[in-house]
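So this first bit is one chain, no partners, the form predicted alone, shown in structure tokens.
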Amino acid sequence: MITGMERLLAAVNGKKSDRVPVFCNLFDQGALELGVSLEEYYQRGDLVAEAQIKMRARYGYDNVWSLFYVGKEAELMGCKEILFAKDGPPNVKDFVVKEFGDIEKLVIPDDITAHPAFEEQAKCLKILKQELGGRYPICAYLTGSMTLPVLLMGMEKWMELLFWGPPELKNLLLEKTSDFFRKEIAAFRSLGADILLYSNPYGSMDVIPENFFHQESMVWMKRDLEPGGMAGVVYYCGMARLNGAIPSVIKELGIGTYYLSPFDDLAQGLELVGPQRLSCGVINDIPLIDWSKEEIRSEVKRMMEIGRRSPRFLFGTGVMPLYIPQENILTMLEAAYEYGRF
């Protein structure tokens, strides 16, 4: 039986296995899988690991996640309160930076792995490594330094500081969030994460002007990533369009894998990434809530027909909202396995 890691390595090397690798990102669904509340679920790394293992086995896709929720990074930087919804991802309730003056007081932990908020994530990753290591890629999620401030002070206040605030405070905050990122990615590497998803919507010209991308975003992305190198790093801009940024990222950073936007032209994205690098075609999973079986199969078929023209291609999803019916998840995955066969 071919494993997910074998499928991924075949794609990385431009070779064919039995089918295109399929990455399905199920997070909050883990609580439903185990019949517990989201708040209870995300308090325990063993529960997150158990659900990831069970869901991968039941659905048959090729990856698992050590991610709990994005706000977990804010907890590592001092956030004391997370809002747990009944039917959606947890979010930051109490911002660490309430006023610009709080930036100077912000403290980055010396050793992230010793922080209580990291203990359960480490436990989850260790279980995944023990149970699935070497057979299925283990993914870790890391928020880039330019996006982390949103978790610390909110979008509105960060945009104010980023574009109109005192430059010295903006740079001080970015130095701190970049230092945090470097520590975090080193921690996940040391624990054995195979795939390091570098999440940075500010790395997309869909979110910021082109000149700002080159003058600001690229500077901080280099600072984030260059010390540890690009091994295992996947470039991801949320669901924002990134085709316009791909040539510069390849030239300046040399990242080898791109998680493309469902709102970009897939064929163009594959051409920009080129046949020597790995591309992930990402389905727009929001419509999966309401799409019919026929609509789902048609979209997956369309993407696979385009993607299989590239020697290095995998199929992926976005954040997979909790409202997507289970039968629609199954329909999407069955279609991916069928139309992704070599």
Contents of the next structure:
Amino acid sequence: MITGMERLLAAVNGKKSDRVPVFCNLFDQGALELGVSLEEYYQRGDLVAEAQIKMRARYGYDNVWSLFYVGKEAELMGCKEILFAKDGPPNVKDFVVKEFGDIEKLVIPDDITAHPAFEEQAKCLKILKQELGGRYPICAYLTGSMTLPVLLMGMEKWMELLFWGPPELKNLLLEKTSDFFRKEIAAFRSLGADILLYSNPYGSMDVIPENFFHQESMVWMKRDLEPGGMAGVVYYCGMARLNGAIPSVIKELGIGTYYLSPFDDLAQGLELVGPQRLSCGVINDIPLIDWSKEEIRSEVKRMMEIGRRSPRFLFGTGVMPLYIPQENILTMLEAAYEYGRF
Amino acid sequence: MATNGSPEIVGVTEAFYQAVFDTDRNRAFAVVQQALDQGISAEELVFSAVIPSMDRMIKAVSEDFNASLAQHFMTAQIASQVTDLLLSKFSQKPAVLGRVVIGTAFGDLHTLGKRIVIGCLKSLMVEVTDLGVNVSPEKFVDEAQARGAGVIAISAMMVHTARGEQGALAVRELLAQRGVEDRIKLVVGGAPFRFDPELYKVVRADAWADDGISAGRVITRFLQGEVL
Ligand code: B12
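Show the form predicted together with the partner chain, please, the one above being the form predicted alone.
Next comes the full complex, and the chain you just saw is listed first.
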């Protein structure tokens, strides 16, 4: 039977497999799958791996995740408290940088893989690699240096420092988060993650003005990514729009895969990415909670019709909310398998 | 108090709007300071420069100006900081357009959206009480009643805090139980509402807004008694 990796590799090489590869991002749903609370679930890498494997097998999509929740990165930099919910993703509660003075004290661990907060993630990745390695792409989530400060100090304080604060302090923090990023991406590469989602809403002109993107964001993105190279790297702006950024990112960074935004025009996105690179068309998964079967099917059909015009196309989701009924997940996936058939 | 403006104020208004548009805080403050030095009153500055500039920003954003989040943030900050400065110089306590209580939904710790909305409302002469983060439905309604607020504004960044049992839905329930629905309107906003423009109806809010600057328009309309 054809595997997710074979489908992905076919798309990477501009060849046709049986259908368009489908990336479905289920995180919190893993706790439901195993019948445990979210808080218990996220304490254990073996549970996360087990649920990722089970959900992939049951639904038949093409990827699995080593990500628990985004706040994990803050834990690696010293965050001590995470707020768990019963019906949604965990969130950073304790900010490591409470005042600007804390930036100097911020320590980036030399070896992040030795950090206790990494242990369960490493365990999860190891199990995924053993069970699915080479057959299903394993995704890792890595927040870019310009976005990481949000997890350390909140977006409000970071916006202030970024635009109005002392430049030395801003640069000091960015150097530290960029160092962290380089270590993190190297760690995930060495542990065998296949896809490295570079998550950086500050690489979207929805979040920052265009001139700032060229003058500042680009500089830090280069610093983050150039040492390790672009292999496996996917450009993603947290679902914020990115079409406007694509030409510069191609030219200056040379990233080969783009996780588009549902707020952008898909056909335009494909054109900007071009036939030589991989585009992922991303469904707006929040209305999936309430959409009827017909609405879901017609949206997937619309996207596939546009996407299949490109030789290198994937279908993907955002951070699928736990509120989406299982039935609707199934409807979306069945439609994607059907309309994505070659 | 002059509202249509002396010849001097027209130039000040234009210069202030340009500074806000360019998110240049120093220039915005310099324009205001210069006007004060020229003898233009704080009252006239607020009503003839700050508020019309915010109205113009609202119009620009609703028409075609594609402002980034950083621009919304900086506009809101500049306008509200200038308003704070000017209010401290008012000769009499100013009349407010109305009162609003705002907070992030229960379980939600994301404050930036709320801060932007507060900034815009303040510069439109709305009295805003910030209830902070992770606010329970009871607190929203108790505080709104205690302060005579015409609008409860709730910000939520995630689906579960937007739709959850302790969010806007519970606030609506309390408003109904206490029989104050005609006096207190419920306005919501934040990422999930932008991804699903119909979501405000699911959580039984009266309205929502796509961004901070438009939030100013939606909320002030309610405060002025308009039915949307
Ligand atoms: C930037 C971003 C991030 C950043 C920073 C987030 C932060 N603020 O802390 C990072 C990369 C760290 C991140 C992480 C996560 N994120 Co995020 N993120 C985004 C993104 C791109 C923008 C959100 C944001 O901060 N905007 C800034 C604020 C100011 O904008 P806003 O909330 O929309 O507010 C504006 C308007 O909505 C309005 N408004 C706001 N409040 C109010 C109130 C009223 C009354 C009114 C009228 C108007 C109004 O005015 C504001 C200004 O214009 C969105 C996608 C998107 N395009 O919106 C996803 C998004 C919000 N994230 C999402 C998720 C799930 C997460 C995580 C929970 C993922 C995880 N599993 O760990 C983590 C949480 C991290 C944590 N805090 O611990 C989801 C939420 C939906 C869902 N599935 O529940 C989104 C929608 C992405 C998606 N579709 O999958 N994220």
